[in-house]
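Presented as C-alpha cells, the chain that follows is alone, the form predicted alone.
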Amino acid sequence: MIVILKTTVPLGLVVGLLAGLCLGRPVLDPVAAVRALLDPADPAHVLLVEGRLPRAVLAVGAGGALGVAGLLLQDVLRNPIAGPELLGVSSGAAVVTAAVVVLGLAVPVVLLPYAALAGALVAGALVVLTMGRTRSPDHVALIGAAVSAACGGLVVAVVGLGTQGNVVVLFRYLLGSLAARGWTHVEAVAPWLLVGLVAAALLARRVETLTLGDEVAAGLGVAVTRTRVLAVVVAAVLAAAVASVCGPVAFVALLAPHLARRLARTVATRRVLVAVVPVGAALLLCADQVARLVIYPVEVPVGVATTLVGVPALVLALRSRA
C-alpha cells in the first residue's frame, strides 16, 4: 500500500496536469501543449493560459488546502471522520451564493467569490465563538453540525424562491464544481490559502501534542483550548476559501489525511502535513479530470466524482486502520 501511494501521488499530479492541459476540444499532445504555453503567438495559447491552466492550478491549490483542513480537524478533535463540513463553512458559502443566484442580487461576477468567502467565514466564526472555552472535541463537532444544519435550512428556503434556470446553476455549485474557473478565482483565494497553509505549519507541533490527549498536552505546556480554537480557525479559513469558488467539494478533506498518514508511515501531524498537500492536490486534480471528461462534452460536477471515489476509499482506509 505504501509503495503504491508513493508511486500514485506524483503520477496522479503529472497525469492530472497533462490531462487538464491536453484533453478537451481541441485535443493537444503534451509537446504541443507545452509549446502553446510558451508561445503567445500559438493559436492554442489563449485557450491554455486563460482556460485550462487556471482551472488546474485552482484544483491543485484547493485540493491541498482541503487536505490540510481535514488533517487539522481530525487531529485536534481526535475524530477520524472530521472534516470542514463540521464547521459549517461550506454551508455558509452556499447561503450567500444561493441568495445571489436565486434572488438575483446585484453582485458582480468578479465579486461573487469574495461574497461567498464572507458567508463562509461568518459561519466558521459562529462555530468558533460558540465554542467558547469548551475543552471537549465532541462539543465542537456538535456546534459545527448545528451551524451547518441551520445554514442548510436557509439554502433550502432560498431555493424555494427560485426559478428552474437559476436553481440549476445553484445546484451545480452545491455539488462542487471547477467549471468556468479562471485566474480571477485563483487570485481571490490564493492569499487566504497561503496564509492558512503557513499558519497550519506553525501550529503543527502543538496540534501533534493534542493528539496525545488534553491532559498530556497541558502537562507539556500546550494551551489546549487556545490551540484547538486556532486550529479550527485555520481549517475554517482554508475550507471557506475553497468553498467560496469551488463549492462544497466532498470527501477530499476526509480522505486525504488518511492516505497521507499511510504515505508518511506515521500519525505525527508535522510529517503528515508535508504529505497531505500533494495527496489532496492529486485527489482533486484527478477527480476534476474525470468529472470533465467522463461524459464529454457534458461535464459532471467534481463533487460527484470525489464522492464516488471517496466513499469506498474512505471505508477501506478506516477498516484497515481498525
Contents of the next structure:
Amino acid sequence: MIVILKTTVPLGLVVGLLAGLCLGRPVLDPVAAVRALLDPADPAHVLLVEGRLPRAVLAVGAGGALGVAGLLLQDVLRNPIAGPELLGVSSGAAVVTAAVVVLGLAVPVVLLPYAALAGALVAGALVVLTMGRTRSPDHVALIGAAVSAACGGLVVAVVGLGTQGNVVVLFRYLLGSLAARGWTHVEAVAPWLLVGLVAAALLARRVETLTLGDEVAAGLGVAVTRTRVLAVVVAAVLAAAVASVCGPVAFVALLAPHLARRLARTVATRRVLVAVVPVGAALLLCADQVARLVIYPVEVPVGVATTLVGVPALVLALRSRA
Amino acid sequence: MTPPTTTVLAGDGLAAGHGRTTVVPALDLAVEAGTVTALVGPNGSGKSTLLMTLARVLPPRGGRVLLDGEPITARSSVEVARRLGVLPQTAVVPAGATVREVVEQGRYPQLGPWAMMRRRDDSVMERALRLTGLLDLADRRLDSLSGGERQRAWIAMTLAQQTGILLLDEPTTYLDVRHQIDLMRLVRGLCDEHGITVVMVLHDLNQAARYADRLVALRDGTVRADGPPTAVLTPPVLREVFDVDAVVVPDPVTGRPWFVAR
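Form predicted in complex with its partner chain structure, per the form predicted alone context:
Once more the chain from above appears, this time first in line as the rest of the complex follows.
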C-alpha cells in the first residue's frame, strides 16, 4: 500500500497536470500542450494559460489546503472522521452563494468569492466561539455538525425560492466545481491558503501533543484550549477559502490525511503535514480530470468525482492498516 | 543523614476539583527535594485530583501551588514542564503511533514548538527507553502492545522530559509483578542517584511503604496521616482511612511495615 502510494502521488500530480492541460476542446497531445503553454505565438496559448492552467493550479492549491484542514481537525479533535464539513464552513459559503444567485443580489462576480468567504468564516466563527464553553473535543464536533445542518437547511430554504435556471447554477456549485475557474479565483484564495499553510506548520508540533490527550499535552506545557481553538480557526480559514471559489468539495479533507499517514508511515502531525499537501493536491487534481472525462463532453461536478474516487480509496486505505 | 531540606513543590491552602465539584477543600502539603512521596487513600479521596492540580494540569479552585517557592503561575507552562513532569491516567494512545513517537513527545518542552524537523536527541530517548525496558519495542505500534507495555511507554515519555520533579498517577497500574518491582526500583534509583523528587499515587500500600520515604493518606480530600511509612501504615490509620481491619508486621526483607487485612 505504501509503495503504491509513494508512486501514485507524484504520478497523479504529473498525469493530472498533463491531463488538465490536454483535455477539453480542443484536445491536445501532451507535446503540443506543453509547446503551446511555452510559446506565446501558439493559437492554443491563451486557452492554456488563461483557462486550463489556472484550473489545474487551483485544484492543486485547494486539494493541498483541504488536506491540511482535515489533518488539523482530525488530530486536534482526536476524531478520525473530522473534516471541514464539521465546522459548517462549506455550508456557510453555500448559504451566501445561494442567497446571491437566487435572490439576485447585486454582488459583482469578482466579489462573489469574498462574499462566500465571509459566509464561511461566519459559520466557522460560530463553532469556534462555542468552543470557549466546552473542554471536550467531542462537543466541538457535535456543535460543528449542528451548525452545518442549520446552514444546510438554510440553503434548501433559499433554493426553494429560486427559479429553475438559478437552481441549476446552484446545483453545480453545491456539489463543488472547478469548471471555468481562472486566475482571478486563484488570486482570491492564494493569500488565505498561504497564511493558513504557514500557520498550520507553526501549530503542528503543538497539535501533535494533543493527540496524546489533553492532560498529557498540558503536562508537556502546551496551552490546550488555545491550541485547539487556533487549529480550528486555521482549518476554517483554509476550508473557507477553498469553499468560496470551488464550493463544498467533498471528501478530500477527510481522505487525504488518512492516505498521507500511510504514505509517511507515521501519525506524527508535523511529518504527516508534509505528506498531506501533495496527497490532497493529487487527489483533487485527478478527481477534477475524472469529473471532466467521465461523461465527456459534459462535466460532472468535481464533488461527485471526489466521492467516486475517494470512497474506494478510503476503504482500501483502511483495510490495509500499515 | 538528614541534610537541610528544601521544599520544591507545595500546595498552599490548595482547593482542587473537576468542573463544579470540589474534591479537595483546602490542603497544605510541602514536598521536600530528593524524596519519594506516595499519596494513598480510597477511591474518590482526591489523590489524582490533588496530583493533577499540583502539576497545574487542573486549575486550582482555591489557594495556590508553589514551585521552588514561587507561585507556579509565575512561570510559563513550558518552563514548568522543564522542571516538572507528569504522567496522568487519561493518556490517549493515538492509533498507529509507535513507542518511539510517543516517547519523543516528552522532548517537547526542551525543544519547543519550533523544532519542526530537528533531529531528535537520541541519547535522551535511548536512555528513557532503556530505563523502562522498551528498547526492543521502540518501533512497535503502541496500540499493539499490552497494557503494561503501554504504561511503561508513558513513563518513558515522562522520563524523556528530563525534569527534576516527577508526578506519577498510579504508575504501576496494568504492570505485572516483575515490572512493578522494576518500576519502583527505577523510581527509587532516580531519586537516590539523580536527586529527582517523586510524588506518586499508589494503590498498593505495601509497595508504597517499601519504596516511599513518606506516605500521605487522604480521605475525602483531607490529609488523615502524613509521615514516614512506620507512622502512617498503622492499624488505626488503616481503619480510619480505608475502613480496613488490619495487622501490620515488619516486612521480612526490609523491615518496613507490611500490612495484612484481618
